[in-house]
Every structure is written in structure tokens, then in C-alpha cells.
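Given next, in C-alpha cells, is a single chain: the form predicted on its own.
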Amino acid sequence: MSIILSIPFLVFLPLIISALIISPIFTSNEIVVRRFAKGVCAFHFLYTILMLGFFNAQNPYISEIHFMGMDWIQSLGIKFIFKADSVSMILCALTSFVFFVAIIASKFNIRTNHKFYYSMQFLLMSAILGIFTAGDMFLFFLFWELEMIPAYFLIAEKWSEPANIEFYNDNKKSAIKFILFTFFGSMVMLLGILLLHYYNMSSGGTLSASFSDIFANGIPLKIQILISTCLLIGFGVKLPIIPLHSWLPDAHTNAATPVSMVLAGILLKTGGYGIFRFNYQLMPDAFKVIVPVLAILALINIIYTAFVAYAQIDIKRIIAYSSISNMGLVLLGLCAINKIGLSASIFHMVSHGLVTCGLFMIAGIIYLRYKDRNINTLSGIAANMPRLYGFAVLIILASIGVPLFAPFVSEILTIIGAMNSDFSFVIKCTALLSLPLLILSSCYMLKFLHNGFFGGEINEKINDISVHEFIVLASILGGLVLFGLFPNVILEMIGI
């Protein structure tokens, strides 16, 4: 099997398929591009639920490419190495999910420019994998930085009708936000980079930029805490933590809804992979003393942006605080640094990365019906749209934590694996402090239940959730029971 299930082919296969669509020899015609795309993502995600089920934690999947007999770049010990561990690997799986349900939701989303749509989310889901996988430093950057390509272009790009000057220009305004804020956290995540791979060689005597050759216990603790700074705010950028966030909420608004389902079902998680990834592994001497500030950050995410959640009145911007919130449980389990606050932690993003592509779909679901996304105008779409009303309703309460879905197993995990800290008393704190976030989830979604979808009646007739939609709706709402009856398919992989 070993032949078989290959991390580079897991990474390329997409980058291959985007090479193939935006090339002249590939047809044209929306029907095929679409058809071929969605095949291809069912074909990677079987892949990769195929590559979990022989995955085993004591032997983690690794590959190395050499070039022409030597190392990517041997003279700075610099190497075009993958591995995947069980947390990249639950990762994966999450991002060949989302994007499989993301093409299928472009069907009606989609209008123009196919081929280079489906190029670019093809391109981004290379990028994003081999984050997941990288298992050199400098090859974690290199795919860090591709992304922002893809997601440019995904956010700037107006998919889905005749081109408008004006709201094409708040598109473009958005995607230049996104780069900006990535690009300057990118500049400070490098300095951190090259600040580890330099004091590791000097202290260490290893010229080598490979995870697994990283030990920073010989350099200095300050130096320990200023690369560990550095590359938090890169990020934070990308988490996102507070003040690093106003990126986010402009861009959901402005992307199309498939696009608006990647960014935040699994574009976010990119960040606190990385965190987890150098801040929590690589340097955990640092990472201990950082973190009463990093708990305090994590609060603010969630109680400030759900008090700004509340006050939305637009779909998107609603679910993009909400993220945002959320996100902040994700950086408290990360602080707890026990096994439970980590396993609360990753868990915690695959449930996120379900919920949020949930509502994301049943916002652009309702855009499309009645164009509009204000909760104070819109009215009666229980009466006109049951079904989408009844997958609503599910995929709401699993996102205010209600038991039987995934993300009440990782909300109180994270509470408990907080509690249960040893390394601070602010984190104790935090955690008391973070309870109302289950009280004020619930203020805001069900304000967006409430107002959106009941109220006076419409008279026209709006077609209720179609095939392709019901399809997206039901794996993700499947998903959020599954792990919410069975957390244990993927605690057990983390350590629990």
C-alpha cells in the first residue's frame, strides 16, 4: 500500500488538474469543466478517507523529493520533505471534504470564467495541502505564499453575474485587503523562519530546516519568545486573532459562496495548524510564557466578535463573526497544552469547518432565491423553502453546541481541557469567562433563524432546495452527527 497512497500525489493531484483545466487543450464548455471538476474532488476525497483508514499513527506517511540525487536546496539543508502526522491527515481529509462540497455548490453560483474558477480552486487546494503536509520549514512558506494566489483571484473574481463596476470594485478592494494583511504577516512569519532556522543551526550545529531536525531547547529563551512572536502574528493573520481580523468579514461578503465555504471551512485553519504546528511543537518553552497573553487574545475573540456577530444584520457578516468567535475556541484549547485542549483544539476545526460551510450554503441558498441577504427584509422562507427551513434549523443548533452534534463535544472539551490546565491561572479564568459564548451563539443565530425566515409571506413562488443542494446540505449535516455520536473516529487518532 505504501506504493499506493503517496503524500505528493495527494498534494500534486490538484495542482495537476488546475495546470489541465486553464490550458488551451481543455474544453471549454461549463457542462464538462464542472462535471470533470466534481469528479476529480470525489475521486481525491475517497483518496484520502482511503489514506486515513491505513493511516497509522506509529508510522506517519513521509516522502521526500530530491532533485537530480541531492536535497531541494542542499547547501542550506533546505528539503522538499512531506509528512503527514494524524492531526495533517484529519486536516486533509477535512479540506478534500470542503472542496468536494464547494464545486458541487458552484453549480448555481458559478456563471462565468469556469475554467479558470475551477483552476484556481484547484490551485488552492494544492496550496492548502501542502501546508498541511510540509515537512520543512521553508516548504511550509512556499505553499504558504501560494495561496494567496488562488485566493486572490477567488475573492476579486465576480462569478455569478454580468460583470458590475461597483460591486466588482468591493470585491477587488476585499481580495487587496486580504493580501495585504496576509503579505505583511507572511514578512514577520519568514523573519521568524529564518531567525529559528539560524539560531537551530548555531545551537544545535544542524543545518537543516526539517521539522523532525528543529530542536530549540539550546536557544536562548528571549530569542525563543521573539521567533515565537513573529510567527504568531503570520498566523494570527490567517486564525484570524484580533486586531488581525477585518480582512475576513469583507471578504465573505464579497465572495461567492463556494468561495466564502473554503475560506472559512478550512482557509482559517491553516493558522492554527501553524500555531499548533511551530508555536505549540517546535517551541514549547516560549509557548508556555506566551501564554496568558494568547488566552486573553482568545477571549476577545470570542466574546467581542459574538457581541458583533449579534449586531449584524447581513447572513455573511453574521457567519463571518461567528467564525472569527469560534476561532477563538480553537486558540484556547491550543493554550490549555494538555492532550485534551489539543484533541478540543482539532477537533474543534473540523466541526468549525462543517457548521460554517452549512450556513455558508443555506446563505448563498437564499441569495440566489431572493437577492438578498438582510435579515430584516427578508421574510416567510420557512412557509416557501421547508426543506431548506428544516436543514436550517439542524445546522444552527449544531452550531450553538447543542449535544448530539460535533461541535457540543469540542466546545466542552475545550472547557474542560482549560480547566484541567497546569501551566496558568489565566487560563482557568478564560475558560469561565468563554461560558457565555454558548449563551451569546445562541443570541445570534437564532436572531438569524427568527428574522430570516419567518415574517409576513411572500407571494411568489421560490423553488425550494434543489438536488445538488440537498446533496451538499445532507453530507454536512451527516458529518456534524457522525462525530458528534462518534467523536471518538477522530479522538482517538489525536490521542484520546
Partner chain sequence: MLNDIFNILLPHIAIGEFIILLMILGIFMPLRQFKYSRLVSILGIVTAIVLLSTVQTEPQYFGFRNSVMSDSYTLLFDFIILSCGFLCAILSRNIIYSIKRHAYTYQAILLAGILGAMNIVSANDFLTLFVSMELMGFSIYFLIAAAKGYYSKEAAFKYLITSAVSSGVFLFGVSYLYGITGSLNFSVIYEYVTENETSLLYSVSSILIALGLISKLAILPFANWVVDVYKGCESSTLAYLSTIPKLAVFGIVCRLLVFPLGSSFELTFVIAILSLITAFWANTYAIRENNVKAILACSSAANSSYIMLAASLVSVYNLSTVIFYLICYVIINIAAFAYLNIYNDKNPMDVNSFAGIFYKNHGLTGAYAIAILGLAGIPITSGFIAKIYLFTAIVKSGLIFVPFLLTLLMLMVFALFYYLKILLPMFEKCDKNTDVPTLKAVFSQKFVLVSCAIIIILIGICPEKLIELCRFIAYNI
Given for the second form:
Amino acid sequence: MSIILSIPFLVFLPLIISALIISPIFTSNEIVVRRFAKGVCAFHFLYTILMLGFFNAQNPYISEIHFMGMDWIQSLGIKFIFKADSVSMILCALTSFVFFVAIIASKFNIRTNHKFYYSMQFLLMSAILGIFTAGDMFLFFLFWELEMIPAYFLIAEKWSEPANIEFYNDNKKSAIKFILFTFFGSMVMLLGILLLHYYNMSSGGTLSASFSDIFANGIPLKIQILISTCLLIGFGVKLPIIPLHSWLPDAHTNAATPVSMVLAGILLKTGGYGIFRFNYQLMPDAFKVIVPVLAILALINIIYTAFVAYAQIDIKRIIAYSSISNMGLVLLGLCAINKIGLSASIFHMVSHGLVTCGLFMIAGIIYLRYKDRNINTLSGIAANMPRLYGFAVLIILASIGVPLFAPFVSEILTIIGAMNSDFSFVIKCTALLSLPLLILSSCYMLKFLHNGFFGGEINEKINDISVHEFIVLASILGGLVLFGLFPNVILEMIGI
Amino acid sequence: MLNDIFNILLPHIAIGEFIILLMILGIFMPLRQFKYSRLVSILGIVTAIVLLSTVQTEPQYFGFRNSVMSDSYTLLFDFIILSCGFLCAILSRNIIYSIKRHAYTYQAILLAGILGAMNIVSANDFLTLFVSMELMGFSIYFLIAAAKGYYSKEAAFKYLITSAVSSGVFLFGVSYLYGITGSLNFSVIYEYVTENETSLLYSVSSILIALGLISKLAILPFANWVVDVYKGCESSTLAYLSTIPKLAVFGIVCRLLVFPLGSSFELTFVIAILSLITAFWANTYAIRENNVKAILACSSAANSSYIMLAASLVSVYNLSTVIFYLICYVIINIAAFAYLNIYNDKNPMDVNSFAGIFYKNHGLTGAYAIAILGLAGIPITSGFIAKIYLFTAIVKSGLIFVPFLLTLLMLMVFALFYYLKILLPMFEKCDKNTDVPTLKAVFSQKFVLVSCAIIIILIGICPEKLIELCRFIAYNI
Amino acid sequence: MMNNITMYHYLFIGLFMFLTGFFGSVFAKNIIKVLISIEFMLLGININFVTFGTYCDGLDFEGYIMSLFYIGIGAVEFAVALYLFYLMFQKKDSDNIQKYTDL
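Mind sharing the form predicted in complex with its partner chain? What's above is the form predicted on its own.
Full complex below, order starting with the chain above.
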């Protein structure tokens, strides 16, 4: 079984497809390319589900690739090794799902340059899957860096015919901002990885960079804290933690709809995954020391950005700030350093991934019909598009944290986990103080719903959602309800 | 004497013979056969590469009253220098077509520079080092000035003045070192230094020597030439200028830092701080520039400062990383300048003049993009591996150097910014009205660009063999 | 009286000439002056070499050889510099270094 269900296939299939699509031998017919991409994504999703079905927490998937009989960089102990435990597998499945949904959603939003677009999407998919399954620090870093290239092009290009040229320049500026922030973060992270690699060896370990060979206990605590801080800055750019967040609203707002779905749905989760993998797992001692500071940052993330989101008038910006706010919750769950907090945090990554995907889809649909994203001028969507209205109400309720939907479970579990953390008083306080999030999120989301959807008059030209959009929204909603009713599906898999 | 020649000098002599041959041909060949000059010089380089197999490396061989030496380290550097010379000679097509009358002389000078560079690496004596450095320097002045127009002359003149001043500083340091130790030979100086207590004068003289040498690498204080000279150079000359002197001078500086100058602790700090300042200067300077050649000049200064920082923290491990980085960097640089050579120097070199060029020339521009991404250190290129490997060396040198490394890493964000400035306009879609040039490349130019790009990717995917080689070389110095 | 002249006197002259040349080459505004300053550096270094060759090196006289080489190479360098300057001068018709800032 292990031969058929292998991680390299999971990771490199999109890479190969990406190369295939961009190569000149592949047809440039729009419909063929799109159907091919959809088919590959569906296959990939099924394959991931299959892998998830055969997953065994005692015996996680591991595979190692050799080059000419040697490790990747043998003299530094760097291996080309993939390892997927339950967290990785869950996030892989989420990745596969979100890309599937995003590629279905691409039909109406992508008007030009199809080959390049789908190629870049698959490249990004491959890089993100690589991040989630890398079993070696440098391999992780490689995929982390590799992700920048497709992400840049996806954000910067004008995939639909431009309404005006100014929008296009905004795109490019925000893409450059994204790339510089990410690169800054990854450079600081590289310093952390290098230090960890060296001190792990010099404190009696082996010359190796794979996660299973890193034992940080022997490293002096001060250096551990230094390393941990460096890594946190790197992940904090992606997550984002508050002073490093300013790339996110621009990038999410200016990107095309499917791209925003991918960015908010998956890309932010790589930061949370990194904190879990490095700070939480490899260096628990240092993490315990810096957790109080981190918890306060998470609190600022949650509350401050919720207020900022309330002040926005652009739909996409509201959703972007709400996702920063939610990522603060993920961070808080990790800060709890107990089983409930951790599993809740992973669970919240999944549920927020689904919710934010749905929200961006709705925003995209509205923008496509009305050419407008300003909630003060939008009105009467409910009357024109009743089906969209139904989905929007449900998904917005889900994002607020109403029972029956997944975010309810994860938010409550996160806060319970943080309350139960028994080593620092600060965490409990932050957990208590972050409770207003539930109210604040309902404030800005209901403002969006109220201003945008009600009132106004019926406009005959506006069509209701098409089949493609229906499938996207329905599958997202299905996932939300599924995990809301049976949270144990994920919580048991994390095995905590 | 004859023994010495047959043991080490055969490749050098082959190059020398071909220089004489080219000069004779330059007198007697008819004008319209200028094209064959390139073939002759390529033939000479290939002969020298073949003859490298006769060089004795195990054990180390010292010849000509200990003034020249050979071991596996010099052999490797000779090989890389010759290969770079090979590629540069292939690229010199454009310039030869523009100076038909002097094509043979140009090739002779090009070979003379290679000869000087090879001699620098195998020098074991300050006299040999100085003479071969001047040989390389003179040939570079002429190569720069050979291009048509006023700019090349100004560039050559500026390079000449800085080289003259810096070689003066170098020799001043050498004179004091000679006074202290009573000899110009590296081995004797090394013996003297290890046996006796070192004085302040020793440190001062070694700092002066190092300053004089590293000015060729565009490290401050003598780094101001780099932008001006790169702007005024023809691109095939740039491929030459940015690889061969660098290889040669790094080759000898590493050896000097390990042996004769190794006992000076102050030198380490001076060089480390100077390279840090250079990295800062180069990276911030490049942000304002809009000329591709100027940006590449700053990047060359920045890259050599990274290498110099690792090389100054002397250890065998660092040496292996330095060699690896140099090899990767040289290949990337040749690819970048090969593209500029195809693009043709007559066109404006402003970053915006490349707008939309990707959509007319997919393959060539893609290869160039790989090279620039390699400079920026993006994965799957050799630059990524080289940077990681180099930085492990700096981390290993101690906790004091972590702030240095942090600064370098921050500067690489700036670096990414200006590399993007080169790259992004090429992928920009422009209106149908503006005419984007379709590049006309002959086979030889395509060969250089594409083969370099392939090597960049190959090293990026499986670097292990090359790293092993570098480690072997470094442990055998 | 001759006995009072030691090695250090020579070295002092060498140092003085070197510094004069160095600062001259850095600060001079006239190209010919820059070239002359470089020659000054050369002579200062040569005095050093000859001095050390006389006082510190009993066997090989490497210092003398070095200074001979340096005189030759310096002359060539000066010639090349003058030729390049001549080529530039044809365009600019000035010997002020601040005119030559096209790049």
C-alpha cells in the first residue's frame, strides 16, 4: 500500500502537471485546459482522501528520495525526506480541497492567459503541499521560498480584463509588498534554521536537519529563545502576527477571487503549521518562555483587527481583516500548550480555511455582477440573487461562530484550551479577553450582510449564481456542516 | 628546471604559446579571416585544459626556487578559470566583429589575462603574485578599452587608476612584511610567523596586503570603480571581468589568509567588517540604479562581500563553502552576461527597455530569469544551495557573527528587490504599438547561456558531488 | 656623520613618499597630478624594498629584484594610463578629473 500511497506522488503530481500545462506541446484551448485542471484537482483530492483513509497515526507516511544514491546534501545532513503525520495529512486534504474549489471558481474570474494561470496554481499547490509534508528543515525552507514565485504571479497579473489600469498597478504593488515581506520573514527564519541546525549538532546530536533528529534539549536556553524568536518572525509574516501583517489586506484585496481563496484558505495556514512544527514540537522549552508575549500578540491580533475590520467598507478587506483576526485565534490555541488547545488550533485552521474560502467566493460573485465591492453602495443583493443570499447567510453565520457549523466548535475549543493552560496566568487572561471576538465578528459580518444584501430594488440584468458557483458554495457549506456536526472526525485524527 | 616545467607549467606554457601564435597570426593573416581568431584562442584554452592532467598535485609540488606551487587546490582553480575563459572566448563574437583589424590581438590579450589569473593562483611568492596580477590587470585594461566608443576608455582608465593605487597599497604592505620576515616566499613567511611572536607591524602590513588584493573584488575601500566600470564595459568583457579576476584573487586570498597572513587576528575583523560595510553599500546603492549593468555590478560587489565574510573567518569548512559559492556564482554570472551579450550592447541597458521581452523570446529570457533567480537565491537554482552552504559556515564560526549574518540576510531582502527590478519588466505585457525586439542569437551564444542555465538547475537539484569535491579540495590545501 | 643614518631614516622617507602619493592620488583634481602621485607611491615603496633588501635580507636580495620589477611595471602602467588619457582627452579636451564623469 505504501508504494501506491506515497507523499512524493502527492506533492510532485501538481508540479508535473504545472510543467505540462505551461509547456508548448500542451493545447492552449481555454476549455480543455480548464477541464484538465479540474480533472487533475478532483483526482488529487480523491487521492488525498484515500491516503487519509488509510492513514495510521502509529505508522505515518515517510518517504525519502536519493540523488545518485546519496542524500540531497549529505555533507550538511540535509535529506530529501517527506513525512506526514496526522496534522500534515489533515492540512494536505484541506489544501487539495481548497485548490479544487478555487479551480472550479476560476471559470468566471479568469479571462486571459489560462495556461499560465493554471500552471502557477499547480505550482503553488505543489509548494504548499511540500511545506506541509517536508520532513527536513531545509526542505521545508525550500518549499517555503518556492511558494513565493507562483504567489507573486497569481497576485500581480490581471487575470480578468482590467476595469481600469490603476487596479493593475495596485496588483503589482501589493504583490511586490507580499514578496518583500515574505522574503524578509523567510530570511530571518533561515537564520533560525541555520542556528538550530548547527547547535543541534554541536550539543551532541547528529549532523542532520530532519525533524526527527532534532533534539533541542541540549541547547542552552538563551540560544533556544533566540532561535525560536527568529523562526517566529518568519512564520509571523505568513500567519500574520500583528506588526507584520500589512501585506495581507492589500494582497487579498487586489488578487483575483480564486487567488484570494487560495491565499486566505491555505497560505496563511503554512505559518500556523510552521509554528506548530518548529516552535511547538522541536523547542518546547523555549516556546514556554515566549508564550506569554505571543499570547498577548495573539490577543492584539484578535481584537484590534476585528475593530479594523469593522471600519472597512470594501468587502474583501473586511474578510481579509477577519482572517487575520481568526489566525490570532489559531495562535492562541497553540499558545495554550495543551492537547485541547493544539487540536482546536488545527481544527480552526481547517474550519477557517473553509469559511474564508466561501466568503471570498461570495465577495467574488458580488463583484462579478455589480463591479463594486463597497458595502455602502451595494444593496439589494438578496432580492436579485436569492440563492446567493441563502448561502451567504449560512456561511456568514458559520464565520460568526453559530452552533452547527465547524468554526463554533473550534473557537469554543480554542478558548477552553487556553483557559485550561496551567503554566501561565497570562494565557488565561488572554483567553478571557478574547471572548469579545464572538461579538465583534458578528458585528462586522452582520454589517456586511445587512448593508449589502437588504434594501435596494430589483435589477433584471443581475443573474443568480450559476452551477459552478453553486457547486463551490455547496461543497464548502457541506464541509462546514460536516465538521460542525462531527468534529470528532478531525479531533480523533489528531489523536489528542 | 626542466623538471619543474614538465610538472606544473605545461598548461601555462601552452597558453603562452598560443598567445605568441595569435600575435603572429595577427600580423600575417588577411583581414577577412578575423573570425578564426576565436577558434584559435578556444583551441588554446582546450589544449591547456587537457594539459592540466600533467600537473603534479600529490604531494604538493614547488618549482622555480619555491616561487610557484601546485596542488589539488590550484588545479581546481586553474580548471575553473580555464573553463570560464573558454566560455568568455566563445562570447567574444560581437566585439570581434566590431574590431576586425585587431581581432587576433584581442584574443591574445584575453589569453594573457587567463595566463595571469592561473599564475596568481599558483603563486607561492609575492614577486610572482605581483607580476602575474599586473599581467592580468593590463590585459583587463586593454579588453575594456577595446570596445568602440568613449565610455569604454573612461571605464578602462578608472579601473587602471584604482588598480594602480590598490597595487601600491598592496606592495607597501608587502615591503613591510618583507622587512619583518626577510623573505617574499609564502612558505618562509609562514614558518617565521608560526615560530615568532607577531607584532603590530605584522598586522598592519597584512591588512594593507589584504586591502590591496580585495580591491580587485570590489570590496571597500577601493570599490567605487565597480559601478562605473561595469557600465562602460562591453558585456562579453564583463563576463570576463566578473569571473576571472574574482576567481584568481579569491584563490590567492584564501591561501594567504590560511598561511602567511593567518596569524593576524585583527585582519579577520577588519575584513569581516569591511565586507559587511560593502554588502550594505552595494545593496543599498543598487536600489536607486536603473541600468542593468550597474545593478549587476552592485550585485557582484555584494556577492563578493558575502564570500569574503565567510573567507575571513578562516577554517577548512569555510574554505569549502567559499569554493562552492564561487563556482556557483561564476556560472550564474556568465549566464547573465551571455544574455546581455545576445541582447546586444548597442541597445539601451535600462531595466525598462526590456519590457515584454519574455513574450517574444521564451527560451532565452527564461534562461536569463533562472540566472537572476539564482543570484537572488531562490530554490531549485544553485544560488539557493550556495547561500545556505555559505551561511552555515558563518554560523559555525561563532555566536559573535550572528549579527553579521542577520545583517546579510536583511540585505538580501534589498537584493531581492533589485533583482525583481530586473526581472519584472521582462514579464510585463506591453501594448501592441511598442516594438519588442526579437533576439538574434547565434549558436555559440545560445550554447553558453543554455548550458549555464542547465548547470545552475542541475547543481540546485543534486549538489552533493560538487560539495564533496569542494570539501576534498579544502581539506587538501 | 654618515653613521647616524639608520634604516629608519630610509623607511621614514619611503613612508612619507608613499603617503604623499596616496593622498595625492586620492585628492588631486588634475589627471596628470594623479598619475604623478601614483609614481610617488611607486618610488616610496621601492625605497622601502631596497632598504629592507639591504638591511634585513642577507641572502637573496629579493627586495632589489622586486623593486626592479616594480619600476618596469610602473613605467608600463604609466604609459598605458597616458595613452588612455590621450584617447579620452580627444573627446573632452580637459585635464580636470571632474569632467570625466560620463558613466
